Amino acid sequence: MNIAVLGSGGREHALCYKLTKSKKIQNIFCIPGNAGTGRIVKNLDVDISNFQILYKEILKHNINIIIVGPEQPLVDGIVDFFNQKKILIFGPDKFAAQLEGSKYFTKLLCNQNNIPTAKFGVFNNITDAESFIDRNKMPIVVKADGLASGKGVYICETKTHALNAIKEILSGKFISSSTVLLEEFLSGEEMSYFIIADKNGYKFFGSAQDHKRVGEGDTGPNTGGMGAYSPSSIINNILEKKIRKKIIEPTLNGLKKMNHPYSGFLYAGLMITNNEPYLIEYNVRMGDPECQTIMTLLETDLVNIIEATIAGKITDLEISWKKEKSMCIVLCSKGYPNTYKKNIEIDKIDNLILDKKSLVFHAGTYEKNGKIYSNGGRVLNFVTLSNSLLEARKKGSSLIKKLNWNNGFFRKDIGWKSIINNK
């Protein structure tokens, strides 16, 4: 078996990392990669948003089955190409793409499926959203409505700072984004939560809390990620039926009755207030980076559980996980979110020693010549295994002073929350 993994962030890595380990495949390619994707997998330089293109290098290299790593492939509808070709692709159709391409569509399906979520408002001009400011409490939560790479949300303390996001989403900040959506500021401790659905049923795929904050003790603006930690430390039992009944499953019921059952990893980014969960957002993929951490701690081999979903068989597959604490810490170039250097030699990365509980997923790099070089703003990914996240913490930090790459910077915090609270 032949098996494409399309994407080329640290996401992609951990997913190439996890099929190597399985006896099923005989080749994996990872499009277009990276240069860890490419010391472990078989790199296309391919681009996958031309859908013709990739389908010709997919014949060209008899692959069996498609995953779809990233969003925007998604969103513009690969997995319905895919099926016309009679190509097997892993990932929901284009249309409940639409939950991550989307906040209004999302917004509506809570609506109209009383799914707990944050009240809101969408608009495309400013006159209307600063009357939905006026009639709300400040703090508020400026997102643009379409894809914007993790990047796309305010939250504004004052009616100027929300004024001024809108004026950005509006002006075209985000391409894929020309309207703006208004929030309610929701108040708790934010949770992911993931499943791995098919049109049959479901099955949970791990909990993690990602740090999106780019500074310490989570100040500043929104990154793509500055790193995770799984499983999360405020889930419980009673929280997950909650979570399961209220949000999960009128969702997946929502996209059954409109003829578009999901498929694919999903995404549920939630509020938790009093142990009742909020819908933020949906995303139709795994997160990045916190798929770096469930990725370590599945146990079950990934190509059945891939098999398993396309043929509409998940509910009956057991899905096993360690029992430890895995951290991702993500090292970032200087300057990000904002401006950033590229093309930077990461010299040392070969010295660094692994063992079989520390792993460097690759992000933004590439490698010529036999050297490795930053391409991104955020760069690698510094994962960690441990039955402390205090420990796995220590363990990845130790590892990124040893690359002492001065063009990066890191959140040396990350699990901070969980680690105060069970001290």
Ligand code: AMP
Contents of the next structure:
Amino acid sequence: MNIAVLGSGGREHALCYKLTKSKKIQNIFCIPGNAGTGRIVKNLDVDISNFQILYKEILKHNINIIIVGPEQPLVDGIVDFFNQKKILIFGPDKFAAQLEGSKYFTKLLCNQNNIPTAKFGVFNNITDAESFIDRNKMPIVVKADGLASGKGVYICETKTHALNAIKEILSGKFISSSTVLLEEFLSGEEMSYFIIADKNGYKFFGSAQDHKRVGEGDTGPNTGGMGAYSPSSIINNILEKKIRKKIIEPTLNGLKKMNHPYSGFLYAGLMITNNEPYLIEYNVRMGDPECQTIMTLLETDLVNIIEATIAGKITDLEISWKKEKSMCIVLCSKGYPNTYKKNIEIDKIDNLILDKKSLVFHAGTYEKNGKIYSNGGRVLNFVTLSNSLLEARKKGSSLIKKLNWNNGFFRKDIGWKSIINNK
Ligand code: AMP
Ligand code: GLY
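Target state, the form predicted in complex with the ligand; input state, the form predicted on its own:
Following is the full complex, with the preceding chain placed first.
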């Protein structure tokens, strides 16, 4: 069997890594991939937003199954496209992908199915939005409706800040959004909860804590994710039951009623307030860097999981996990998430000595003449497994220090809340 993973980040490197452990596959491709995937599978330099060209490439390499890493192709309907071409593809269809593609769609689904989430209003003019602000407490959360690469959310402490954010969105800062959502601010602890679903059922697929802010102590602007650990330290059986009954199951049932049963990975971004889960957002894919921690804990063959899901039999499959904790620390280019330099050689990467419980996944890298260079904000992911988050963090940090890459920085406090509470 030949399989292709679409995307070029640390998430895709982790998926490819896990696929290489399967005995069922002949060839694995990563499209377009990065320097790290290029060393373990075959990279194909193809634009994944051009489905027709991608289709030709899929036929040329006799690819049997496509796994989609990032959200954009899913939101653009890649699953519907390849379903029509009778090529197996893993992920939700265009309709279900609105769970990530339109925050308004998700909010309506929540309202129709009594799913706990922040109270909200949706607006396309400033006057109505202002009157909503006057009727609600500060802080208030302003969001662009469509995909905005994690940059479309503003937590506003003042009315002036909120009005400026609304004006930015309504004036077209994010091409995908001419609509703005205003939301009540939820306080509590955030966590990421993952499932894998098909038209007949679903299975738990890991929990994690992400660290979205660039600065230590969760300060500064939002990023794609500076580090994560799995499993989440705030999850317990009672909370998990509530997440399933109040959030996941009504969502899957709601989509089924609309004749678009969900298929693929589903990532619920949750706020836990007084032991009650509230949905902040859905993502229709694995998280990045959460995926890197979850793939390294997964024991079951990923190909079996993907095949079972495509066949609508995921509930028949036993999915097993390592008992350890996994932590991912992201090494970024200095300046990220604002401007940063690219094309800087990472000269000592091949000197790193990794034991069985440490891995380096690549994100924004490419290889030229045997040398590895940076080409993104998030560059490398250091993943370590241990029974203790503190130990995992020490090991990851020490590897990054050994790499001694002058253009990089990383958060030294991944897992801090859990480590302080000694969970
Ligand atoms: P989103 O892109 O919707 O996940 O939002 C990005 C981040 O903004 C989340 O991870 C939260 O930290 C924060 N956020 C979003 N919505 C809310 C809310 N209603 N209350 C508090 N924080 C929020
Ligand atoms: N780690 C956040 C995300 O993947 O959206």
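Residue numbers count along the first chain shown, from 1. Computed from a prediction, not measured in an experiment: that's the story for all the values here. Take the two forms, superpose them, and find the largest set of C-alpha atoms that agree within 1.5 Å; that set is the rigid core.
Superposition of the core reveals a Cα shift of less than 2 Å for residue 83 between these two forms. Core-superposed comparison between these two forms: the Cα of residue 332 travels less than 2 Å.
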